[in-house]
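Given as structure tokens, the chain that follows is alone and in the form predicted alone.
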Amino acid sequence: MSQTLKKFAVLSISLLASAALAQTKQVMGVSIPSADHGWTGGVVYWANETKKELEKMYPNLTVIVKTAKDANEQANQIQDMYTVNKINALVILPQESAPLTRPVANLKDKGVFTVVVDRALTDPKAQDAYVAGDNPGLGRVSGEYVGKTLGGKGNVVVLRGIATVIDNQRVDAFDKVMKEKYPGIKILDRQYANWNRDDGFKVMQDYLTRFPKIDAVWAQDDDIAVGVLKAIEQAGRKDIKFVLGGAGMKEMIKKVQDGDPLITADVTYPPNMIRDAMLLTAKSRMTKTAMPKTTIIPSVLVTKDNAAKFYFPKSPF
């Protein structure tokens, strides 16, 4: 073979290799809420840790992580990820369900592989896959614990999260348990506390002012529960038997482990589900294999007996 032909052959192989490399190059956008409370702080931590892990695992994968303070900013961010960063996959934990449904659907229509985490969109056709904790399970497990611990009788106040699909799923499942198994329990009120400590404090202050007898509080979320505990302490109320939060914040797990009189249990809903979603998405895109349409991470009741298994002191949440 002449030197010219050899050079041509080497060049052809090089071009083919470059083309193959280009074909496997992927840009994955990750859009998540800002760390405005403990759980989302955990989400931000795990997203950034997983970005480093994935880019080391897959040299041809670029991961772009962006946080947004509200739904409008998030909608603009994901559009910028498409036009500027040229993403071909999106992992999104929506700030709110309804306002993000159309923007995510638009990207899916343009060929972006879309994976929704935690807060489901109002139209499931807007996504290729869904990864979440077991929201109905969290409500069901919580309802069972509240009902059984109160012996089927008592007054309960409920603090909801943000008006999203997952909040509805949790509350609907909780209410179903109460209706079917514990009709003797009276739900005094349900108010939104936005998965926020300050709002949890304000809502609980209102409850304590309006209701002279409260047997238990279903706060649904550990950040809300922090505010609830502060309100109870300031009011000096002794009638409340326990406060049940959720998500598995390390401070709450430690209280359960140590036998705290008010935090007697917790229900898991781990923020590292964003890691699971990112790993599944990357594997699917980089290996050209199908990703499960739905992946649900079970919610588990944490009591003093098993709390040690769920206590991670180095975790940010």
Second form
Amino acid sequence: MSQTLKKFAVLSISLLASAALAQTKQVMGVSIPSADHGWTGGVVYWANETKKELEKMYPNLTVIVKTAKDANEQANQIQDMYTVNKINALVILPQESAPLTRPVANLKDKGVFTVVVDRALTDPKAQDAYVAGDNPGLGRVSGEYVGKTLGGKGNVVVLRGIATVIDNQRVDAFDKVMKEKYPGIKILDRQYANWNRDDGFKVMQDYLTRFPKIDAVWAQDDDIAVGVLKAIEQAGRKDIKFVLGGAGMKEMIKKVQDGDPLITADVTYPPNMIRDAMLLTAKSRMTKTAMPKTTIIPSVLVTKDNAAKFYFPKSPF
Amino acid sequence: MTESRAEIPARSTRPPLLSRLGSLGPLLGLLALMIVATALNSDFLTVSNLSNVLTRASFIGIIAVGATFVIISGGIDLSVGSMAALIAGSMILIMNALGGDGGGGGVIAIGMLCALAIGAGAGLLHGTFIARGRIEPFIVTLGTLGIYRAVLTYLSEGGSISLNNTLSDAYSPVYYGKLLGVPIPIVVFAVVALLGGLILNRTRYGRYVQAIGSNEQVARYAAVDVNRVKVITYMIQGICVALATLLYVPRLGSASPSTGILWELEAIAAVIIGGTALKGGSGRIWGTVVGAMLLLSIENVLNLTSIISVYLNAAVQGVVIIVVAFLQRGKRS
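Please supply the corresponding structure for the form predicted together with its partner chain (the preceding block corresponds to the form predicted alone).
The next block holds the full complex; its first chain is the one shown before.
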């Protein structure tokens, strides 16, 4: 291909593309749970940040971010987004899977491009694409770290979240790693701490009373880990070698970065997965390219070496 | 109304042995639970475990002492959990703003005073709407339950509000410290309960609270300033919530939108298990204290053992609550 022809090709493609961009004025609706705990607080923050970022990137794109306190409100909200705001694309992090499947499917039938984030719908046909964190991965990565750091033997206590599918997936994957790769590690007990600091504190206090020797704590979540650390500090126990939380709360990432003796690592389950979902959706809509059917955001191990990459001081989580 | 009139002669005669045993229901329940707990895990009766349980019970207990007044007066306060969260958050923000990176005793004292003022103010607001605005207490406090938590969530942007480190270190002895070997929260709980008992049983105000709960119309005819008594009752509740928060903040040094969720139900449960009538009119502070201890012990026992599936924890708590209520049903007949 000669130089001029090449130039011409590039020029015509970019002209075509910008013409297409000018024509397709897109409205993207983003429906997420309201900030009712740290992680969802992070989701709301990232959704709003990404809205600014996207609207700068694509002048023809309008992004509407709405939060809902429950599944019912969310179902009404996406209905309103369709009738009032005339959205062409919907990015939704459902409060609950089952009650939102039908409303999302309705929008898809009417031609709205639907992208579901994190909590899967009961019928995958209701969505065009799915972007999620890796719950079994969080359990697996955590298990590997605990097993390896303890050198394959020791006593571990587990603090679970709220009794949900997500929690079961994490704990099952953790247990599987222990059983298959580190049979020398004894899991003393697993109780629910409800992804909550106060419950983390209480459950850990009781574990410290009940078990004279604990080598490591898998708290599964950074909010729980905050309570666990206080309980250990109060009891003055020196036998615990480390506490592993999860999700990537900025205070915990900071501790990893600063070389805290008990918080030696963290496993991510990033609230900014909403950003990934919004970016992918916008790109797919604005450039008319296909979006992968399923995108899994892997859970990664954060250690002192890479902590700086995961530290977002402005985020509320 | 006929019911409460019928109760008056019954109360003045000596109650039969069985119903006197019945009024000891919560205590018997607690005793039974302690025996079972010790059989399941001998660590239950260690000093450190009992002091853990009592310290935890002191948060709900202090709030429940206030709730005892509200419930005896025939009202209810559903907002206490959200109020505790909002007070905790505001208090931390105020102290951080005053203290900067340093700060010490003075800043903490101001923070504590602000917390008490917010609690009393919230109570004043509730009392005024309920007594002078004539809105059902259930509705007023259901409204503020949502408002307080939403404001806290707004202040924290859905994340958490944390006390800066220097202040946190200076303040932490209030929770972790001891007075004559007894953890401070337990001391405060004991003082609040004693004061509550004195106010309820030995002052004119206390008698008025019971009179209003038993029959508001009759109390009005008897020249009781019903509105004023009600407002003070909700203020006592607010101050109790603030006191509990003063002890709560130094524990984790932070407040988040999940702070204090369902505390209102725990406090109400403690009051009712303790033998106070949900319809108002009569009640007792010592019962509330035992009720709070009982509730927190169940949780502790479940954590100390693993014979029951963790999925069933809430069911066990429910069963114990109903059994204790059954033990004291004698009073009603």
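Residue numbers count along the first chain shown, from 1. A quick note: this is a predicted structure, and the numbers were derived from the prediction, not measured.
**Q** Thinking of the change between the two forms as two rigid blocks, are residue 172 and residue 277 in one block?
**A** For residue 172 and residue 277, the answer is no, because the two are assigned to different rigid parts.
**Q** Just how large is the rotation of the smaller rigid part between the two forms, in degrees?
**A** Expressed in whole degrees, the smaller part rotates by 21 degrees between the two forms.
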